[in-house]
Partner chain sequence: MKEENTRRRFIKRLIIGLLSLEVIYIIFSLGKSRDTSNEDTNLFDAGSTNEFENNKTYPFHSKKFYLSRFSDGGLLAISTKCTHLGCTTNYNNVTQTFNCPCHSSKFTQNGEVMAPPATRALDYYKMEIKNNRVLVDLSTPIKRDSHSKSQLTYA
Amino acid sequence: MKQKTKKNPLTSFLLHLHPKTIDSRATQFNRTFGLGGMAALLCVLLFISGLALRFLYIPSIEGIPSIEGAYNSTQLIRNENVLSSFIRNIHYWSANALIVISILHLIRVFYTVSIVKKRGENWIYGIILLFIILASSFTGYLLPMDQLAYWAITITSNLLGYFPLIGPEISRFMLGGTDAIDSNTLLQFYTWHTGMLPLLLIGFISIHFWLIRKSKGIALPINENNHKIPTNPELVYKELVTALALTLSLVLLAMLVDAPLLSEANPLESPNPAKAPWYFMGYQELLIHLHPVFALIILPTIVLLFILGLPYLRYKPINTGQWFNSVKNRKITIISAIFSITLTFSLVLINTYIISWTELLPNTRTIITSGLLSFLMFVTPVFSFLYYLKKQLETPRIELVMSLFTIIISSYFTLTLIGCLLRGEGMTLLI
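Answer block, the chain by itself, in the form predicted in complex with its partner chain:
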């Protein structure tokens, strides 16, 4: 920028998200893969297409909101003209891409150990963002009120009912104060999806961005000598190219592939097999193998505490910004991933074909058999593995933590693949 030429306030606002100069290494594509920026762009696309959809989606018949009205309206958006279905497709594909990209972003941030000090705070806000994104996706795919929507609401509200003491209240709250899925439920989801959650998303993204600047940009290893370059055009140019490429791919995808819409919600019959969208399939697979109390409360609490605690574990030799912290650690990560994938896959097979605790111990309570015992079948090998690792390598904490994180992520990944690809009619295993 030379002298004070007339600047567009919007441009200057956007440029203010960055500092004036930036470390040259920060702009290398494989440092972040541009994932955070892509997520931000996807949010923008979602906001625009979502606002347009709000004009088109009228979930009522003769002014009275109803489930049928929601379905008819979605069908109309899908079939009436090219533009409306294009808007719906853009919204759908952006939402799916956002989930992929945010998970990859989370993985990138973790394995470059960018989660300590100020960035640790941002890790927490990132997790909150992930939950907002998942909640938005969930409330979003309920709005068409097709079979997918109806049975997803049914399953989730029943699942919440397993919370001790307040379960029934929570589940009724989710349904909008009624015991069945009706127009109250629909309005409740509509309000969350188009009001509350977007608002929270904007708020938390702002904090997220603010904290990136507070921690002086993205994490970089300290030992290399740094060299500052102007952000504009060095970084801005790369961002523009990435943004255009991503937008273009989404536009193409939206033109070629329609967002799905199943048949109208039918309370009398579940689809067979009744599968959740891909990003929840791992959890659905888990529900097949684990007692609801373990799948809803115990396991998620442990995993969440671990994930939220990650920044506070006081690692000793730590190379923030260095992929996998060290070369040795990279090997450990790969071994942990292989271990976890094999373990998860074998346990699914064993639980399906070989050992059924409920059959072996028919008079024991299911919370012990399909709950505790199944849970231990996973936890025991994992802790033996970690213990072995600790003995073998005299490794410091960071390596064990990375190993456990890898095990959790890979296990969920495996469950997702099994659920999506290997389950057929009646949700039976195809192998």
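In this text, rigid core is short for the largest set of C-alphas that superpose within 1.5 Å between two forms. Remember, it's a predicted structure, so these values are computed and weren't measured experimentally. Residue numbers count along the first chain shown, from 1. Compared with the form predicted alone:
- Once the cores line up, the CA of residue 180 ends up 2 angstroms or more apart between the two forms.
- Annotation for residue 153: C-alpha shift of 2 angstroms or more between the two forms, rigid core superposed.
Same protein, different form: I have the form predicted in complex with its partner chain, so give me the form predicted alone.
Here you get just the chain by itself.
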């Protein structure tokens, strides 16, 4: 009789995520850069460190939630001992890293044309996951209740208040039914951050991985001579090395750089400048130049519909799994990024120092001057650029879509950098 070999539990679990054999090209690091696996690992680190912090973080005084209690608890975590401070640092840096890596993962999926046919559904779930991750980070941002957190959330709620008609109600709902941050806001954010959002994250991650498994792993270009190799150890070892490298990097960062904690939140003392969390700084910068109707409704709606509709556009020819679809499109993508960064930065300078439509047309409604005209200043050059690519370079639809996607991403990236690095007191441009 043959003896049954004992299965390694870790291997058995990993084979639920991967097939037993895979295409040898799937193990190439420069195909995925391990971004999906790193995002999953960061979620695990956040759950573990978050559970540990729940035993330490008590945002109340004598059982009543309060700003002072939340700040004192955070200060105690930071100063009581090295271990509690280390856990807080791991949680903070993992949360920031998760946002960056999740965005890079979505970008990688798009540029490898892994969003068509059966993979289109997973693209939608990926977008939903990104919103959940942003919401988780945002709700956790307030919990220390220092000046940085208090005013960042205040600025963000004010941004939501710019929505026409329903803006004030959205802002009040976010703040827990009040007009300013108080104990109700703290309780609402704490509940969402430690209860509802983690459950949603686990649920959608499970669906995301199941759809990847159903699609037989990552997308690869069609190749009749593909070579199959065993998942364990060929892929498993590389994933473990990547996981160890990421964990070590976070440990070193947590040991060397403390998560920020300023003085206790003071509603009467606003920092100058008061800025939103870094991942919303692009929106804050956009509102300086564009009317709220365009900045918060028209433009985001167009961009969101475009991104959600990407899997359902008809593409031909298409090379699923190949970076940038073709060698020619790689150059077009780089040119598109340079064009977008240059255009966005130039328009910020023009709007700040040269042209003010409101001053030039003082008797015209602001929705026309700072809204429509400013919107057209960006849209007109963009569609002229895309028209040139279509007519002069005979660029196929998939590559035109990639160019537009690149322009949108590069533009928001530029606005974020300007808002974070080049805005001083009174949000004055430091150039």
